[in-house]
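Single chain ahead, written as structure tokens, the form predicted in complex with its partner chain.
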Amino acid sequence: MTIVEMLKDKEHIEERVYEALEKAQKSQKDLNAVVTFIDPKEQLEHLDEVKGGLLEGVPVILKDNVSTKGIKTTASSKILENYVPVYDATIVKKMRDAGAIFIAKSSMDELAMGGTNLTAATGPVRNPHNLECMSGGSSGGSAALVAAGVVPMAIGSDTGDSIRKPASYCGVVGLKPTYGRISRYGIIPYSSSLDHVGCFTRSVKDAAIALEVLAGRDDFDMTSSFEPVEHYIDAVKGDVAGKKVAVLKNVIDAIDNEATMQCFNDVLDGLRTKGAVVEVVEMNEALLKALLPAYYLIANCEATANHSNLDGIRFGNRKDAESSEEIMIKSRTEGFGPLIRKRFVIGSYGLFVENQEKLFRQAQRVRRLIVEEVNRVLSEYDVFVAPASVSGAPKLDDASRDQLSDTYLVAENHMILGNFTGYPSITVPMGLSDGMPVGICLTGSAFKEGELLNIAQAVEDVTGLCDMKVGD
């Protein structure tokens, strides 16, 4: 069921929600996805208390790095591992005001810094599609139970392509809207400039209602915009008569699977069918292959800031040592998976006094650039599109990547363009390749959130993928 068909029949909420519930902790065992499950009795004796919201009476799994306050929080690190927030993020109460239910906290890459959902602390989380397949990550516990069908709608935070990346290898539409468009209050960060909050649904038009009720300024986020919030799903027609869409030639020239690229071509023909002017576009490919390490850069510096806070001092995980500098050293070094201590490495050498110029400024330069150079091709064009992933989910083993090859480098990672400029951006499903699930990312301009889910919408009824689940 989604949101839509959900909102249609209020008489069997109660039902609908442990139903969900149930669902849920069937799934762990084959998807391992839930770090924490929540209990909804109390959530659903205060229902009639937000009746007639936008959400009201809908499952909703939240990714474990939504403060949930008296709720464990752990955001799949050990150094977090007892953690109960004193408060709820900013989009809790939204949700809860809207009507929401929520049943549990997925698992993620730990912290949020990965691709794969393999780092979590509860282990890796499977692909609902293929068992022996990663979800992707880091909001891979999310995309999968809503892939599995658990729940009609997952928040998720995206990164680098923390949404847009699992939705492609589970099958489901992920949304990050602009950078400011929801609050980030209450998000465990990963890198403050780079961080969205978005969300998974099995269609474009729950992504606008979902989108409708977490939006909008927060006075406690002070990159949070106040640009009015629309009603977005008046805006998602599927109308594409007219609009021009830019098909980015670096990263298809990069792209060396012929079923993928199947998959694309047939949507984009759908759309030029519908009337759209489909036209390939070049980007710089010297930026694009910049877009990385730039990308690594900044998240490391300002993660490695963001997480300073986790010394086990006021909360956390706390290792008894001698001296309270002892206590912070131990707690961190064995709170910490081995990659994020790779990162803060990395993080605090590109901030060192000596370094910062040509390595931490340097990248947001070249962020600059390549803001730029996205500019340049939305002034032209209503939305830029890609293959969301070269080919399905890979297997959970899968350690082949060649991390320098152009595949690699632009083709897996240009998604990151929507961190960078901070523009909305959303991946649809679009097929199957070789079995697996892939999408197609479409990214537009800022704010521009209806515009960006109306083409989505003209995706989503070229491939007839709508409320798509596993075993269906």
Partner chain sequence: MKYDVVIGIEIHCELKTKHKMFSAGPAAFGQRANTCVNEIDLGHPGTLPSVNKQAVRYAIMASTALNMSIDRLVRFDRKNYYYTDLPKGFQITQQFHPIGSNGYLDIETEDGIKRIRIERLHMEEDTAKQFHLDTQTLIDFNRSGTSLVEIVSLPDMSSGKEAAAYVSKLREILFYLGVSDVKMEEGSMRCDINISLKPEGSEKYGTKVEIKNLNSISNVQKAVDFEIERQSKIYDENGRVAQETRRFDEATQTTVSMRMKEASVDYKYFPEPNIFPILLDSEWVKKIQENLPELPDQRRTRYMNEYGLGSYDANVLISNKELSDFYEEVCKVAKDGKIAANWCISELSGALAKRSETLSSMKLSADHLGALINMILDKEISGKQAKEVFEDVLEGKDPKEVAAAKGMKQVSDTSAILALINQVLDENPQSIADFKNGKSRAVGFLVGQVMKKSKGQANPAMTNQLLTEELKKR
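Now show the form predicted alone, given that the preceding structure was the form predicted in complex with its partner chain.
Shown below: the chain alone.
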């Protein structure tokens, strides 16, 4: 059931919320997607205070890096396994004021660092379409629970493609708006210049409703924008006559999966039928191949700085030892998984004084060139599009991908463009590849979420995959 459908039925809110909680609990054995369940009783008792809200009575799941007062928030890391915030994130307040009912905190890659959701302290999250496959990450728990029909909306965060890739793997809508469009106050950070808050929904119209609730200036987050918030719901018409759509040639040239490309080409044909102007454009190949290494340097350097306080003394789960130095070493060694420790090594190396100019600053200069290349494309087109993933979700134990191949460097990482630029980007289901969902990713210009959502609605109209069910 979608948000739109739920808002039409105000008589069964309590029944629906407890049904969602029960579904989440029953799905845990198969999906392993929840870290903490939340009792909705007190929230339901105060629902009368927010009558008429855009999310009135809608059950919602929060990614476990979203601070919730009095409710454990671990970011799926052992070092935060006993952390209970004393305040709510701004988006929690916004959704509560709109009538949302929170029922769980979802699993994620540890500290949001990863693209598989295999690194959570509670174990891997499984894809509801095939339990042998991954959900994608880092927001895989939220994606899986929306895909399984537990809730119509879940919160995620996106630093490289951490909403949009799981959305593709799980067959749901995944929206990452413009940098600064949604407050990040109360979100445990990964990379400050790349992190975005966004959402998973079962339809594009639901994503528009969610964004209208979440968006807006927040004085607690100085990176949040003063740009006015549109009435996004009114913008979602699916009218694309005359809209200009750029297809990224570099990406489609790197994809050899026929089923994925068939789905993609069918969508393009449908957009053309609706009157859109669809043209193939080529970006600088060297810059696209530099996306991943530049991302790793910038993201891991920023993450290393952001999490230096997780040392067992200032913050984080403390492990006893004889000295403060030993406490820090033991707490961080036992508190972080191997992938996180590896990323902190990379970040620390990039931040060494002697390395900053030739590594970190150089990556930032490459980022600027990439942003300029994206601006060149968007100066002539309303959006650019490409498949969000080469294929359906990989198996949980799949280690076959060559991370230096053109397919991996370009086709699996192009969505970083949305984080480097900060521009709005959305993944919408486009069909099945080898029996698993795949999505199309659309990226537009800064603060033009209404236009982006409108074109995404046209894609959804073409595919007919609104409210996609497991097994469709």
